[in-house]
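Presented below, as structure tokens, is a lone chain in the form predicted alone.
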Amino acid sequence: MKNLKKFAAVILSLAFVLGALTACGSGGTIDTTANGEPDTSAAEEVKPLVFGTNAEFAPFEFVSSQGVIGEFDGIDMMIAKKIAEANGMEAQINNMEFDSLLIALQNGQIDAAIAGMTVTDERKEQVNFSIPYYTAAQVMIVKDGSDIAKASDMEGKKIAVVQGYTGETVVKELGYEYEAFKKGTECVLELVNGKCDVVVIDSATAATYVADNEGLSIVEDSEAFGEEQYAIAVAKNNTELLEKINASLEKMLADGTVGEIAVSYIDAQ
């Protein structure tokens, strides 16, 4: 009677265990690793957010060994990463020429763009802008002791800005000539080596140049530039990513978070 009852109880058992991996199997199988281990590598791979961006806007993107994300780091690439990592997902960069950026847009090869990027009603024709996070405005950047004092003194004097900036949007409006360069390092450089005798762009990177250049100094001239704001630009049809940008950004700069970003930045410079 014993071994029966005990015959019976492994029975039992064994209908027990059976069911239960039945009732595990009843939606798919788990997948193993070589170990017999579960393999969670799909549950846990995470969708990439590919900003497209320009690297040569210190304080707002520039290369590092430290990087934020990889090799990208600056105000725009920590705003960019928070976004991703707020919506679930991956921040990736890729950098290329500034005037590319719309058109990269346009074709896919990027979700957005986020370099310190200016909203105008030119390029609201091509994409769409997430709301303003942060103001700026144009300056100049001039040697020591020069006598440009403001915006109508450039008249005459040889002017650099980078191809596609806003800098080369007001010097255009003011009617004078200038060259235009593929980064705001190149039209430094033409300064410090007295090829050109100012260089017009945005307020925050002047400020990273002038502290890296020694000789240096910025002209303000709030009458000739006006206020700026930047935005991340997405494509015209991408509604859904755009709502989560913005809700997103509204959110950083609610608590502080985009304000905070900016100046731990602007303070390192």
Ligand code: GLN
Second form
Amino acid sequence: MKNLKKFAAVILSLAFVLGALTACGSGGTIDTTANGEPDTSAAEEVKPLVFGTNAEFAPFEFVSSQGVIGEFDGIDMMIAKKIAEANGMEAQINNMEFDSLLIALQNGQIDAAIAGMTVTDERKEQVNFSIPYYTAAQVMIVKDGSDIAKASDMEGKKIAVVQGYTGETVVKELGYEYEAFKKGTECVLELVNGKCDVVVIDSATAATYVADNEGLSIVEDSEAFGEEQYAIAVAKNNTELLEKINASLEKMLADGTVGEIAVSYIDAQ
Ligand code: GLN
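Having seen the form predicted alone, please provide the structure of the form predicted in complex with glutamine (GLN).
Zooming out: every chain and molecule, the one shown earlier first.
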């Protein structure tokens, strides 16, 4: 948990830097008809802002009976809702596999992807990213008492990762054998059942799993696992939306909104 506070501190300092850079945010507009009368049909005309996500990544996105956008809850969902509101729109969620998000952006099925998505060079070839809003890192989840104390101790161990997550990329780059699963929960189940020795996954999500399951702990190795930045992805040709998202994010980082949202979900764990 101490570590999560550190990540929250990183966001807050990022917010501070951006605060110095940002000039203004976006405001709402009042629609009027040609003769200047308020347009009463405006509410119906407002197009939803469709965010794609993969609601399997608490505390960023998960399904809950009391979600902030329909049944969807989490840090990203709150951010998405606020970005839409700041632009006079309503956020809608399209929940899909993490691996499908970039394609869904490219074919126009979603307007933006918000999914604890790490900015990578490979992904940047396919989509554009907003300014980053969260700093994370890969960590290892092990059973209490494990002899894994650093990344190189994973050699020869049974490693579980989620397919398509940066955790998979990192383990691949280290040159270790691994098994890739569809969901983080499946990886953690393997670990709990003693079918694997270690799960490599993003820090805040790892903390959620450790809080929810007895007998697990987190092992960090900042030399092996560098910092990752989460950002919102949009289609390459949609610079108008990217600018709107960046303006809203800058404002929310500068005034501390993003930091407050992150801390509230992380503290609730
Ligand atoms: N940050 C990781 C990635 O971008 C995992 C994201 C996620 O599962 N939602 O691959």
